[in-house]
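Given next, in structure tokens, is a single chain: the form predicted alone.
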Amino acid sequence: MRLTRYFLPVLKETPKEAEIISHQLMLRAGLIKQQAAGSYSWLPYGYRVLMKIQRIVEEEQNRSGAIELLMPTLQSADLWRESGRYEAYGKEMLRIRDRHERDMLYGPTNEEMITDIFRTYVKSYKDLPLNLYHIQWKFRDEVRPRFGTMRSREFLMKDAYSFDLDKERAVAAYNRMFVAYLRTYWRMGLTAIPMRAETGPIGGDLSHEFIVLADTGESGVFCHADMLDKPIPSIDTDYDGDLTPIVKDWTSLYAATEDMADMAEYEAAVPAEKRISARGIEVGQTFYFGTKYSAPMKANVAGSDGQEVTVHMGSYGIGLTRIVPAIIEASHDENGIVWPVSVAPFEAVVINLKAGDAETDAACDSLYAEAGAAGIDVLYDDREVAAGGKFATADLIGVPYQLILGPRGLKEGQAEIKHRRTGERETLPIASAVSRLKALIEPQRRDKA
């Protein structure tokens, strides 16, 4: 993509409506706009990146053997008064009609949808497991949204609703997605740590919170330093075998978010060489809930000795939007986003020195569409602006490489790769530049593991 042909509006001053990092540079790099308040229009830019994320989530969920479908944005009233949802919810719930005085509402959540679907069409015990998912915008009325997409009202969540005979299917199926959350999230350069925590409004008594440590987190959470550094499950890994010991070996050492932490539980269990007392934002959470809302809503197969039996049920939710500034909290600098590979909008920025020469232009320009046929997602910044706006601008929007050629390069046969999280130069000849740039991309697209 050449840069005078995309549009990418960056700011120079950080909007004074921006309270936290990620939110100051969304704005200024021209990834998103706020168009009300807690709900923001996706540029071009930010675009991009909230697509790679979705590519990611659908890649795991899939390997994982989830099922995609999608639902609607507006739901029936009615769902939600069978499982005596309606009224309990609050007021984060948009209550709409529609021109037949029909009450409806704007999805914060997909329990009551997905479980209608189920009974509708899933009869016998030989149908299961299911896991169903959809990725999909949806609204919740927060009394103060703020740090633009971190919390904002309307936002784009992955939910996935898996079903079972009974609950050690049912926890088997939840450790399905406990190990699919942590290859999700080490995909996409975060270092998410599973914390215990408080079922909220979904309910059950089984829950996990998904944490990325940043200062300006929302949660407070307590946990040992060992797991910053536990290996994440194979792309190998037998979805359909025991998932136990992996799912046992996360949760042996203490992590937990402050409204379930047990203090002397905590300073017992870790050494206070290794004790983690910080601040972390929520990416994602997963429930088991058993039959609490396949009871009420009579979601009944047959069994194996023709008798009915209530489904157990369990929820996986990851916040697409909100993973977006959670990556930039977790990697920044002075000078603006430092954007791991498997994420990036680009993952090169061929860099023209001076635009409008002849000479300069057409090696920029080979260099450009030699880029491009091996594969590497790049960005051409062809403006006849100074270097050092260029510059700016590239450490600004967090490209991982910097490809760089001018006139006196090109005379000396020399081009230059700036790695944008180190700050690191190289200088090598032009004609393996891109052959540098591949080698240096491709082990951090995170495809496997």
Ligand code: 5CA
Contents of the next structure:
Amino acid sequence: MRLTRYFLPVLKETPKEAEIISHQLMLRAGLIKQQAAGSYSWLPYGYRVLMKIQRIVEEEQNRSGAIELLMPTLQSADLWRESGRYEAYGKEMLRIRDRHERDMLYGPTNEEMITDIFRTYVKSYKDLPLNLYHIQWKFRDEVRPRFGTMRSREFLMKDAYSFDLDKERAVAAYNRMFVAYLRTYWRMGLTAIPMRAETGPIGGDLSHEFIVLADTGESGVFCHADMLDKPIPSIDTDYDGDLTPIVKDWTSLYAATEDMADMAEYEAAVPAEKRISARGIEVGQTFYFGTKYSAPMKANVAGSDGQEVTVHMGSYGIGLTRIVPAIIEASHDENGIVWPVSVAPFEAVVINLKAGDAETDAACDSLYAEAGAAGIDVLYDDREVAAGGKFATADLIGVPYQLILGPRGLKEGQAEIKHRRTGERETLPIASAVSRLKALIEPQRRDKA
Ligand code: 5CA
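Can you return the structure of this protein in the form predicted in complex with this ligand rather than the form predicted alone?
So here's everything in the complex, that chain up top.
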């Protein structure tokens, strides 16, 4: 992408309304624009990150055996009356009436609708297990939308729903999602720790919140320090096998949210030097809630003995539009964002130090073309502006590698690569610059390991 043809509205000043660094940087680097309280447009640069995150979520959901579909944002109130949640949900639910005076709502979550789909088609134990998910906008009329897309009213969520014959199999489905979540966040460059959590309006008695530690986080958490550097289950995980040992290993160390934490238990379980009492951002939550929806909504199947069985369910959410600020909170410096390669909107930026000069243009144009042909997501700063401005923009928007070339380098046959994260610079022959970039980038894509 040539910057002269792109749409990247970068701001010089830090907007006053933004209290936390991720919100400030998302506005300054042209990722989002506020449209109303808790409602944001995703500008092209922000949308690229969001789509990279979405792709990782989809790959890991699919790998674990979940199947993608798409349900509408507007739902009929009647479905929610069946489960009893229409009245119970309260003011967070945006209620709408259509021209026929029918009660509708903008979905805050989809347990009812997916249970309705399930009961329409699935009649036999032979069709289980089943896990269906979608990635769709949700609306919750939050009392205090704040921190940009961290806590918004309209937000993009992945929500998966599992259906099983009994509790034991439902817990196996829960474990599959648990492992898929560990992999998903790791691939995005995040350290997300599963913590025992309250179930709130979703219900049930088994739940984990996946939490990224950050001072600006809204959740209080208590955990064992060793949770921070546990190795992630490999891509070869056999999702049809028994995942209990992996989940047991992860849940054997103490980790709980403020609401769930018992201080005496915490202090007994974690030696003083390993205690972490911190704040964190909830980037996902998993629930097992048995027959809470399937019983009132009559989601039954015929068991192997012909008897009707009410299915056991779980639901599993990931907040995609919250993950973007969570990554920025975890990965930035005084000059701007530092994207992990796996989610970076562009993996590299070619910086032409003298755009308008025919020879430099020709050399930079060909580096840009070569990088694109090598499969690198590359941005090209071909603007006719001073070098200082280009460096500042590249740092602010957080592209992991800068490939810098000007007339002097061209004369010497040398280009420069700057590593955004470390500030390290390497000078190398122009002819080998792209293969070096590729060698730096590929291992960090985290699409294989
Ligand atoms: N039905 C279940 C799981 S599918 C559910 O709705 N779970 S949830 O309420 O925990 O939401 C799932 C995830 O969505 C949260 O972990 C969080 O990452 C994200 N999320 C929830 N509310 C908001 C919000 N107001 N703004 C941004 N993200 C949110």
